[in-house]
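In the form predicted on its own, a lone chain appears below as C-alpha cells.
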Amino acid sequence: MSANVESERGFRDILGAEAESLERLVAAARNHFERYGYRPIILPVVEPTDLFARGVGATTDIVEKEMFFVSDGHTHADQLGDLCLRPEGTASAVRAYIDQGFDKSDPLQKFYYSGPMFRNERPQKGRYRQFHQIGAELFGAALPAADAEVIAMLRTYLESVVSAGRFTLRLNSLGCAVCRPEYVRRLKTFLAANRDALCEDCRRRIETNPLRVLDCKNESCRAILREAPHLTDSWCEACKSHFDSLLQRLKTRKVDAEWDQWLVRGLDYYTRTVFEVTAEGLGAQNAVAAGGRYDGLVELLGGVPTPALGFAIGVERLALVTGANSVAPRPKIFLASTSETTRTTAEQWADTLRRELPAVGTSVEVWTDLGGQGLKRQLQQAGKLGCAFTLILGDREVSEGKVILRDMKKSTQEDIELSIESLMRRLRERLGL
C-alpha cells in the first residue's frame, strides 16, 4: 500500500465549524463594506514577481524572505521566479486599478477582495504559509475625511463580529516624501551611533529600510530605540494638519483610537496615516488588521499620481478571536421515508422546505435517506446529524393521509395532515419562524 499524501506544512484543509466561522467572517465583511459603497473585485493568485519589489519593498521581509516563486517553465533554478504567489492584496489591487485605466478616467474608487495570500514563513498560532485575507482599497480621496471613514468602517465591521473590548486600535502617521527623508537621515544617525547594540537584523536595515527597525521585536533593540528621534518632530505642516483632522474626526465619529509613536508598519509603500488592531490572546503576534495610506504607489507602479488608502484583515487570527466553533447551530430537519413511493414524496417536500423555511441570519438544513436505508438507520442517522425533527413518510401513515413528526430532543411525536402546507406550517411554529 502506498504512503498517505499529506499536506505541506503551513498549508492546510479548513472544514467544519472553522470553516463556516471563516466563510461568515467574510460574508459579513462583504455585507457591511457594501454599506459603504465598496464592490468586489477578484484578484489573480499568481502576479509578476516585480510588482511586490517595486511595490512592497525589495528589502522588506516578505520579498526578501517570504514569496513563493512559480516556474514559468524557463526560469532556473538558482534564480528568482519571474511569477510568484500573492503574499498580499494591496499592490495587486492597484495593478488591477491601472491596469483598468480608473486612475485616468474615473480615480474614485472602492474595492473589497478576500482570498489567499502566501507567504515562506514559520507557521505559529493564527499564522500560515497558506491565510486568507478580507482587504477593502479607497482610490482617488486624499482627505483626512476618507482616513477616518476607512478606519470607522474597519472598526464597525469588528464591533460586529468580535465582542467589545477585545482589540486596540493604534495609528500613526509616517510622514510624506517632503518631510520623512529629513526624519530617516536622523533616525540613520542615531542607528549608526549604536549599530554594535542592534541585532543583526537591524544592523542590515539601516542602510536599506532603516524605518523597519523601529518595529523590531527584539527587547535589547527596543531599549535603544527609547531614545530614538521621534517621528511626529519631523512632520511637516501638511502632514500635522492631516493627522490632527484624523484624530478629530475620529473622536467625532466616537472610534477609539491610541496614538503610537512608533507604529511604522512593515510595508514601504505607507504614506502618512498608518493603523493597525490587535487582539488579546493571540501572543506576540496579535495583529488582526492593519493598513494605512499609500498616496504614490499608483505613480510608482506606472500610473498616474493618485492618493489611496486601505486595509487587510487575516481572516484566521479573526476567528481565534471571535471563536473559530462560535457557529450558531442551522435547524436540521430529517424526511424519513420508508418506500420508494414515500421517497418521492420526501425528495419534493425537502425541496420545498429547502425554499420556504428561511432562519433568521441562516437556513435551515433538510436531510433525505440518500442510501436506501430502512426506517431505523434514518433514524439513527438523523439523531447523528443532531436534526431537531424528522418526518416519518411511512406507507401505513400515508394511507391514512397523516405523516408523523418526531421531535428527536424530548423523543416524543406528534400526527399532521398529509399536506406539505401543514407540515410547513407546524414546523414554523416549532421553530419559532
Contents of the next structure:
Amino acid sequence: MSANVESERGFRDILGAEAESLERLVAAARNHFERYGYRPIILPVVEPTDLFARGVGATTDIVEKEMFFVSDGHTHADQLGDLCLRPEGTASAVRAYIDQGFDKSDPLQKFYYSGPMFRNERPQKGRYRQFHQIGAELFGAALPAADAEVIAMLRTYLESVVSAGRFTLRLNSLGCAVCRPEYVRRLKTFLAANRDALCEDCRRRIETNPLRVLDCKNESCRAILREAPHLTDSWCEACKSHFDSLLQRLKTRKVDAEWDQWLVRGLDYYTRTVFEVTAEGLGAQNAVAAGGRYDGLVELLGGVPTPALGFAIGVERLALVTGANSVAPRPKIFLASTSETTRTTAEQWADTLRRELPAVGTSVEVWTDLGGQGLKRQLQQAGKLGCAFTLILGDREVSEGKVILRDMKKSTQEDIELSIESLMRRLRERLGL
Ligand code: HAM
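Structure of the form predicted in complex with ligand HAM (previous: the form predicted on its own):
Below is the whole assembly, all chains and molecules, this chain first.
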C-alpha cells in the first residue's frame, strides 16, 4: 500500500456536524442580508498580490507575513509573488466594483460573499491557514445611518444564530484623511520618545504603521500607551459628529455596542468607524467578526472617490460559538423493498416524497436501498441512520395498493394506503410537521 497523502498544516477537511453548521451559518446569513437588499458577489480566489499590497497595506501583517503566493507553472523567479491566494474579500470587492463601473454610474451597491480566505498564520484553535468568511460590503453611502444599518445587520444576524449576550461589539473611529495625519504625527513623536521601552514589534511599527502600536497586547507597552495622545482628541468636527450620530442611532435601534478607544484594526484601509465582535469562550482567537468604513479605498484602487463600509465574519469561529450540536438533526425516512419490482416502485415513491415533502417546510431525508440488500439489512440500515419510519413496499401490499408503515422506535407496523395523500398525511402526523 502506498503512503497516505495528508493535508497541509492549517488546511483542514471539514465534514460532519461542523460542515453542516458552517453551511447553515452561511445560508442564514444569505437570508438575513438579502432582507437588507444585499446581493451575492462571487469573487476570485486568486488575485494580483498588488491588490492587497495597495489595498490592505504593504506593511500590515497580512501582506508582509501571511501571504500565500501562487505560481501558474510558467512563473519566473522574479515574478513569484505577483499572484496570491486572497487573504480577505474587501479589496477584491472594491476591485470588482470599479471594474463594473459602479463608481461612475450607480454608486449605491450592497454585496455579500462567502468563501475561503488564506493567511499564513500559526495555526491554533480558531485560527487556520484556510478559513471561511461571510462578508458584506456597502458602497456609495457616506452617512452614519449607513454605519448603523451595517452594524445592526451584523448584530441581529449574530443574535439570530446564537442566543444573545455572548457577544461584545466594540467600536471606535480612526478619524479621516483630514484629521488622522496630524494625530499620526503626534503619536510618532510620542512613540519615538518612548522607543527604548517598547517591544521590538512596536519599535518597528513606529515608522511603518504607528497606529498598530495602540493595539499591542504586551503589558509593558500598554503601560506606556496609557500616556499616549488620544486619537479621540484629534478628531475633526465632521468625524466627531459622524461618530456621535452613529452611537445615537445604535442606541435608538437598541444595538448593544461599546466604545473602545484603543480599537484600531490590522488593515490599513479603514477611515472613521471600525468595529469588532468578540465572543466568550474562544480563547485567544475570540474575534468572530470585524469591519469598518473605508472611504478612501475605491479611489486608492483607481476608482472615483466613493464612501464604503462593510464587515467579515469568521465562519469557523462563529461555528465554535454556536456549537456543532445546534444543527437540529433532520427527520429521515427509509423506503425498503422486498423484490426487484418493488425496488423500482420504492425509487419512484422516494422521488415523489422528495418533491412533495419540502412543501411542509422541514427538509426530510428520504432514503432507499442502494446496495441490493435483503429486507432485514435494509431495516438495520434504516435503524442505523436514525430513521423515524420505514415504508416497506412488499409485493403483496403494493399489488393491493398498500404499504407497511413501520415505526422504527416502537417496532410496530400498520398497513396504510399507497397514495400521496395518505402518505403525506401520515408522515406529517408522525413526524410532527
Ligand atoms: P479581519 O479582521 O482580518 O477583517 O477578518 C475578519 C474575521 O475573519 C475575523 O474577525 C475572524 O473571525 C476571521 N479570521 C481572520 N483570520 C482568521 C484565521 N486565520 N482563521 C480563522 N478565522 C479568521 C477582514 O478580513 C476585513 N476584510 C473585514 C471587512 C470587510 N472590513 C470591511 N469590510
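Numbering follows the first chain given and starts at 1. Fair warning: this is a prediction, and the values are worked out from it, not measured in the lab. In this text, the rigid core denotes the largest set of C-alpha atoms whose superposition between the two forms falls within 1.5 Å.
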>> Does L418 shift between these two forms by 2 angstroms or more at the C-alpha, the core having been superposed?
In response: yes
